[in-house]
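Quick heads-up: it's one chain on its own, the form predicted alone, in structure tokens.
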Amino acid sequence: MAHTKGVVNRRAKGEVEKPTNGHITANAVGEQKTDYSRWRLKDDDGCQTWHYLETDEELKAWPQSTADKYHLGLETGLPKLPAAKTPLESAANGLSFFSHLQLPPGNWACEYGGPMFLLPCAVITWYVTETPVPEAWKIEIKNYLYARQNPEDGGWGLHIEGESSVFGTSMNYVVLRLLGAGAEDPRIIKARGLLHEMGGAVYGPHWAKFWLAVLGIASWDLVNPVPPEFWLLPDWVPLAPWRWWIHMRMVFLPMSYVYSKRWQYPLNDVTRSLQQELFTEPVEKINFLSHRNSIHAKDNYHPKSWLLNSINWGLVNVWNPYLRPNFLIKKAENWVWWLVQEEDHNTEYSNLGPVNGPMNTLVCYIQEGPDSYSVQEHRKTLPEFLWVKGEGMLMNGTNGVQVWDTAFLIQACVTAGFAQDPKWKPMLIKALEFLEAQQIREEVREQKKSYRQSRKGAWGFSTKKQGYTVSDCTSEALKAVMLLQNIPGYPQLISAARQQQAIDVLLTMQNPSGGCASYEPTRGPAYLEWFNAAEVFGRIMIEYDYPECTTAVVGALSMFTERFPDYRTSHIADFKQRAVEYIRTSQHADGSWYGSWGICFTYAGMFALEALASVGENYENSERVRRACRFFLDRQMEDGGWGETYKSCETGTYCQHAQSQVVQTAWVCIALLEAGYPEPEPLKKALGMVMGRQCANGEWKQEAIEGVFNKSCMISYPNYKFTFTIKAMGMFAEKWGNIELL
């Protein structure tokens, strides 16, 4: 059984903490923690970075926000507010929470973790660049990992609440090692028992192995090919690397590069011993070469095909040691150096995500060394990707979500009729502000030869510095400012003309499905499946449609041609045609639409009828819209809410939480809302839940992950629980007033 939730206690009764370095204290068993006082979260235009204080003086000089205790799991001292009975009452108490965890440049911060593959990707590239890493960084890596220890089998999996895998477990047990944990304490060995059951770290999957071969502690000879002459490939071909999803491509760039220059890190005694204790035989007796497919059953979710295998033999076996040229290999990693640079120089050293980040800082030291201009910037960034909570230091899924939860945020006020109350005012205005602030505004160099989509007038997930066009994301934020534009007394930050530029780059997000994907248009056939190389992941070659983003842009483009009926206006009605047609053909025959960013069937649910809705498409007059509700209400449990786990995400069918979710129940609040399901019951015993666990000073406690990526992926939107509940309790005063529910 996984371990869900909660942190371990890592302080036996009756041990004393005691102070062994001023501010960090550590218990009678050596196991240490840092002063939470001392940890600040610093937010400059949006970019995060969280800094230990050491100094009494440093203390004085930076006090210690709300925002911060919140985030570090402190007592926050916020008041407890008039008991809600209403919807807009608990909505209002929500906010009144909510507005506090507000950070200066006007936008919400959280945890975005989840994955459990993250932090080594950072870990050991420190390690091998050798990175000065603070002590207080080291202690609370520690602890996170320990906190999301296995109880019971002492493993880790893929994902905070997945089964323990190879890769997770040898992964994470690494990390610990190089930040180090003894070879003794009693969870390492527990950890490393249970690698070994599993085979040792030689089943893991082609991401372990690479880190592995990079630490010097495996041969090259197990990782299987990533070759940079496939950047070499005409545009045309439709396995050129352009083709594939924008992280799978971006991984496999600097990837490709180490692999083809086989570097690795001089062993050591912590590396040497690594090797020992990773593997169930002496490390001069494995035969690496015979393990590249050598694959767990826990990390073997989507098998690499025949025809992959294959490929990979004949690059093992015939064109690396007989066919491959030194001219093409130069050629090749040119190339793929100059792509990396792009990548660099287009983000400002942010990266798209924390696995190529670390990747490309691996690039640039060994391309031009230790003191090069590119490692500093790479090392003044990765720390954006850094997370620290009451269970120690984690790593995020991107730089953040930003601009993503500030728009829903934004939505949720106005919504619920908060925007024209005074009080919200100059927290909604400092919102606007932010996303005025983080709108991207140029398109980046070498637009075509380094492989980007337009993105002069869109919004990515976290920041403008990040800078990647998400078309969700875009209209989200799209959609929020025009909703406080348009409310007197609001300032016009952004005018029309850069409006109409984000409709602009919308209108090129759409696939000929109809239906959009996310961070652009699909570019290589569905077989690229059949190349996929990760193990660990599905649906992650090429881009897909969603119904998620389909819907998000249709709403914008619904909402843009209100205010702007003569800009392009057959050109969107063209794409809501066909974006609205694939939602309808998405359905699955059960009504139900499946969710490839949230837990699940009530996340796409949620989206799908507000995109049909936007048409006219609801309960009174469409059978795929009541089909939907009934979908929904045949899964309501006993307490009124609604919860699923994220095995639907891997399943492809809905399973049910032992628990109802706050997040989910809202989702599903909002779907039956849009639909104008005609009954209120459903809806008041579901809310009347969500408002049951609100607490006394308005907020909500986390539940179960929300988020997914790749269908086996989950990954955490702690904001949700604020946003779609604000959302929903709005949308249900403002169709059935705002009536006592407890």
The other form holds:
Amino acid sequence: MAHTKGVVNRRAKGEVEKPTNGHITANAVGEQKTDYSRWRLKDDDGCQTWHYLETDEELKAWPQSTADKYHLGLETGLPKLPAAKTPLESAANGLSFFSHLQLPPGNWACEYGGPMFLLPCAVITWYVTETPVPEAWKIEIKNYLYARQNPEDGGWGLHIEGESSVFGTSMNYVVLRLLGAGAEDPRIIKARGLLHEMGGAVYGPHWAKFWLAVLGIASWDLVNPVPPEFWLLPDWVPLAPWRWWIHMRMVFLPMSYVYSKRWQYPLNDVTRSLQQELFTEPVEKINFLSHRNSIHAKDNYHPKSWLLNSINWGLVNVWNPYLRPNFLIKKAENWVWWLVQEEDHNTEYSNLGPVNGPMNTLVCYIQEGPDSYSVQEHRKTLPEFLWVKGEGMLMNGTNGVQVWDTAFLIQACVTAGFAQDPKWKPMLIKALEFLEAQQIREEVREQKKSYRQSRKGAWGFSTKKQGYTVSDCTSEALKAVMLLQNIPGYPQLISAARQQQAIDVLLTMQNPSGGCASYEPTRGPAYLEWFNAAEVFGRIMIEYDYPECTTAVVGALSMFTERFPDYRTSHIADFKQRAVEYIRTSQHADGSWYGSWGICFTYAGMFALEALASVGENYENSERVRRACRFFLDRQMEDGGWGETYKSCETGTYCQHAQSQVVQTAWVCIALLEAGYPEPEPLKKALGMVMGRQCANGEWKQEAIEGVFNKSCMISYPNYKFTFTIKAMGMFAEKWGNIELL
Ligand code: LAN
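Please give the other form, namely the form predicted together with ligand LAN, since only the form predicted alone has been shown so far.
Now the full complex is given, and it begins with the chain already shown.
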């Protein structure tokens, strides 16, 4: 098969290319742009996909909604609201704006971007599986990458606010070229210059090397081993993959299959040219084997341990060439393939996340062929990770933030007293219906064999279809349900039995430390971190205790016990007591807590103080809480706000942002209110600042990035600027009255 023209002219069998449309425009230098009035966000039961309408008939049949316009960065035309003077007026204005963004199933959607290594996973997978990519997507993916190219050095980092690295630059360079960008485009030349300055693509981390090998651009010799044999280790072995953090093992799984097959896409003109562009010397001269461990300092957040390096050496030089028997290879590949199929089945091909999704697609392609059912299904679900915004098309960190954001919005509304207001009731009932529809109702088949945590009764972060229990997502959703169902006039959509099922799942999630992790209790020993091969991330190999997750579970258990005092009472009491004790012991001497999922000390402090408040520990009676308040108050900025940069997550010490941040200011206000801080002044000043930043239509604009994972990668939570502001305003008004702050 000739592969000379890149993705541009490929089509799946039987697919007919639509005529080129006049609405794709190009400017004087040939940069293309789609017509943004033609994009639509579809939300089927929480399953979100973007569509580009080609014909005028389609446009007529499917008008653009306010939410579409907002997400695309177009003018929404939402009205100016009466200026807010009090916190509740400000919260109501915010809610008024936000309510227009609710989608028909009842949830809210958002861009969930930040990581810059996700588009490459999808685009390379489409390329090597010869999956056609619509013209409009190609144009907007390129636009997004150009918009996010570092204007100074021409590169890309691990995430949108990060410094340029070999990972970000080499992978996004490849994406642009595969989607048709010319090698002599000035922006590409600039990126290439930087890549060469950094030593070329051989200095990328493991995952970059993997994708280069898949594309056929580099030899598999470049890639540190990913032996599927690991999956044959007996379960009792401390190193066995089922004990790893779920994201790591679910990436390792398909990766090990592809590695074992040494599968590569046949070279074509584009990839052959990339071989010349990505490296600093002619490809024929490169000794790929010698570059297995080459890594640029900017990419080496978590250097590999000597132990892992030695194991890799043994695998490459002894095990693979001399010992690895064929029967074992077959056995391991078969077992891995079985686990891949289970993952596909249990998630209806949407998969745990945006890295294993594309990789599983590739495994199905290799195992079952291009036209197989599994590959077709994957082709349908991968677009659920895509998102379109003003800058172009990007890849979200999950297939959405549906359950998570919807749960917080409900809680904020209840806190602010909006749930009783007939004006907001239809919106909140829809939101409740959404949570009802998204509760996971069944265990997976073969739960034990596929190493899955219990999930019946749980909620995940995005959708029921994705179907992974998350401790705090279950807790926040359950809290939202209990809060609303407790208000007269709201339908009892989730029965007591179903709430109890959620509690049953939560009760399986405590660690011996008392703390809770994210998807599962910790399964492996801490020294597994020595086997962290990814280089770019920290704390990825096992589950850890998180103050955020632990607090959420404590909150759900407390609220549940008020409603069902007889259900598993002693178990719940014991759980809570140990969980709060963990929160206490995880406090740093300066009064702070390190946050793993939001930035950073600000985020975790808010949760920790909520947990302490739930057992009556407050400013008045607890030195610990006073210390935590002091930590925050010492960092209040001139304008009354708080601002912490993502560097805190990387370094483990509080890093001051130059500007105060609306979201973080709301978090601190919530923290101080949970703590029962006795003075209103700092809060008044803080919320006054937040209100001053509100636009006339009730909106708050996006500021610095809010979230993080694995210490080094940031991720956006754009809806926090609505949910947490509303909650903070509501809590303030309850405690200090709805007084004029502006
Ligand atoms: C998320 C998003 C949500 C987040 C919270 C619920 C906020 C947290 O409290 C628990 C952990 C969880 C569920 C979480 C885990 C890691 C995720 C899935 C992400 C940060 C979103 C993207 C990230 C995922 C690992 C990205 C893919 C990258 C790899 C390294 C595989």
